[in-house]
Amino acid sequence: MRKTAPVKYDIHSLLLERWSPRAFSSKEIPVDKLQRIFEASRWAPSSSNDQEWRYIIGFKGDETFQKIFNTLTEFNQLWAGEAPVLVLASAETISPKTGKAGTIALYDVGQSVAILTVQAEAEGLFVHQMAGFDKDKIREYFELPDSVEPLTVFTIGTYGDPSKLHPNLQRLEKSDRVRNNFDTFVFRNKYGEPTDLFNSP
């Protein structure tokens, strides 16, 4: 199933197909896939070179996997179970280097996931990204140190059968993709009021 963005200006075509799903496939990853999904989220911009993303990853039938599953919102768990693999992306909120805390590590892993997303679609695969899940859980669970903060837990996989999902999954993964007009977010001047930029075709 394919859900290309309407987009008003012409983009990378990795941008313009990329979707979160619900419906997944439980067939296995190649390792090689998930080596350079990896491998290009390492290569993030990050603020001092502090790499502060930090990824507990789980496969289908495993331990962590179900770990991970457990702490998702009931919600979630109606769907994300089919996935192969889950992820917990987290945040070292210390830096290496200072010693300080700063929030400049929530803003790094969230250009690591975005870029490992990115490069999931190139593998032909989908990510789902999920902020429904127990934080509490997650840090007992894998035993989290206090510097370490969890984000967001996330799919990997291929597409599946979204006639297998709850009816009221198939409605949502059947909907249209929209995104709020530039005015809400592209300023000048000063906060609130939109720029000209898009005012030509």
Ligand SMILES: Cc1cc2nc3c(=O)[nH]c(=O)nc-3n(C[C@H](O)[C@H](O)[C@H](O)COP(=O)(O)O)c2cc1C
Contents of the next structure:
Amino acid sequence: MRKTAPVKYDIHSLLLERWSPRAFSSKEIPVDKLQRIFEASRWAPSSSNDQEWRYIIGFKGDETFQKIFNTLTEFNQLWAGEAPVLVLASAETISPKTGKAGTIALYDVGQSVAILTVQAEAEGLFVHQMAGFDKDKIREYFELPDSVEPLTVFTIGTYGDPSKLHPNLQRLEKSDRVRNNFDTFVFRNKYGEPTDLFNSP
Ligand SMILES: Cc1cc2nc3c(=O)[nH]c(=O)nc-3n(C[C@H](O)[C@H](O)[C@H](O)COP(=O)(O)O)c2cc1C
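Beyond the form predicted on its own, can we have the form predicted together with this ligand?
Every component of the complex follows; first up is the chain already shown.
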């Protein structure tokens, strides 16, 4: 199913077509596609090239997948278990250069995941990120060091059958894609003051 973004200005088709479905098929993902997806994530920019992203990947049927699945909220468990792959994205928050903990790692991991989602789109696959999981449980299950912050869990897979989704989720699956207007997030002169950049078509 396509949910092309209703953009004001034309953008690359990979960005136009990327969206976060909940109807996943359980079909296995070819290894080479996964390799390229994580290759893309590896080439994300990061502060001081610190590359703080840390992933744990589970494949449907294995123990890692089941552990990640067990940490999901009830809502996310309604749909995410169908996907063939579940991944935990976390951040090493201690800088290898200064030895100090910081928050820039969180930003860098977000960039790595964002790039990964675009490569997934290029591979004909979908990614759906989730903040709805139990961080304490995931820390315990995977023995995360204190310096590692679990951030999101995401599915990777091909599109499935939306008619198999829980009725409430079917509605969400078909809902319009919406975004805030430019004047709410691109400013000029001072915070909150819109620019006229987007007045022309
Ligand atoms: C960090 C993050 C956390 C999210 N958490 C959840 C979640 O727990 N459950 C869920 O169903 N969707 C979750 N989403 C998906 C968002 O709802 C979705 O990206 C947003 O509505 C925009 O839709 P789009 O990705 O299709 O453009 C999350 C997305 C991000 C980036």
